[in-house]
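Next up: a single chain in structure tokens, the form predicted alone.
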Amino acid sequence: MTPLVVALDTNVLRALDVAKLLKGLTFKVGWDLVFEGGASIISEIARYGNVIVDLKLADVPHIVERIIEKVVSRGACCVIVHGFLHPSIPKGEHVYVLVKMTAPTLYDEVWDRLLEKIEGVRGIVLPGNQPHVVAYARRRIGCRYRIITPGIGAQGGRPGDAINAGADFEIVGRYVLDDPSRAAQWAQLKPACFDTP
């Protein structure tokens, strides 16, 4: 599978057009699209490829678990939750944990400690515009978890750098939305450990 996740951070009509055009890839759906299209947009996008729902959930465990169940029932493979919820992060094959963001945050002070504590989830989210962080994390966790990486293109990350540093998938929004033919740049890249998102 192509190690690209297309972030559909756009309006509903454009998101559907891009998903149809790039059918077979993986797509990321966030709050913006869900607010505009409703939860049913998850099912609509899932007709064209795997869907990661990026709600960056941050609530008590039973609420987060209920939301995950609802999102997965609509066809998503997985959901992104905030790492600062530790030790209350729900476990499971549908959970990606945000460990460090692409912009400066308090995660910068705790992300390496979070790496040691995350367990029983599908994978982690690290900044693709910081390949040295990805490389460090891959050395620390080996191939126990998937690593997906936003921050490619408009946020400064170069296509392929995070993959070459040890990521499994790069999450790309504006760079591909502006020109969907750019998705071909990932065709020859290989995920570090997992070939499914």
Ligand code: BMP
Contents of the next structure:
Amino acid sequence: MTPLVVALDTNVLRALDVAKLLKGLTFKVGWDLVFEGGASIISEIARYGNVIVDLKLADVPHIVERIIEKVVSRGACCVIVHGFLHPSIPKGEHVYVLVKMTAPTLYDEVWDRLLEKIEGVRGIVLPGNQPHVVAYARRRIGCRYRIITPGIGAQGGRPGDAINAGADFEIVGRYVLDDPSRAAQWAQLKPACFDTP
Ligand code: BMP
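Please supply the corresponding structure for the form predicted in complex with 6-hydroxyuridine-5'-phosphate (the preceding block corresponds to the form predicted alone).
Let's see the whole complex now, leading with the same chain.
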């Protein structure tokens, strides 16, 4: 499977067009699209490929768990949850934990400690515009969890650099939305450990 997640941060019609055009890839649906299209946009996009829902959840466990259940029942494989919730992050195969962001945040001071504590989830989100961070994390966690990485293209990361550093999938929004034919740049790349998102 192509190790690319297309972040559909755009309007509903454009998102559906891009998903149709790039059928079979993985798509990320976030607040922007959910506010535009309602929660049903998740199942609409899921007709064209795997869907990761990125609401960057940050609430008490029973609320986060209820939202995960609703999102998964609409056809998403998984959901991104804020890592600062640790140790109250719900576990499970549907959960991706945000460990460090592409922009400067307080995660920069704790991400390596947080990394050591993550367990029982599907994977983690790390900044693809910082391949050294990805390489460090992959060395630490081995192939226990997936690593998916935004920050490619518009935020400075080069296509393939995070995958070569140990990521499984790169998350790309504007660079691919501006010209969907650029998705071909990921066709020959191989994920470090997992070939499903
Ligand atoms: P773009 O490729 O257009 O910069 O979009 C990046 C996408 O990845 C956005 O959907 C954004 O919410 C997400 N993202 C990010 O940019 N940095 C992070 O640290 C975590 C993210 O989920």
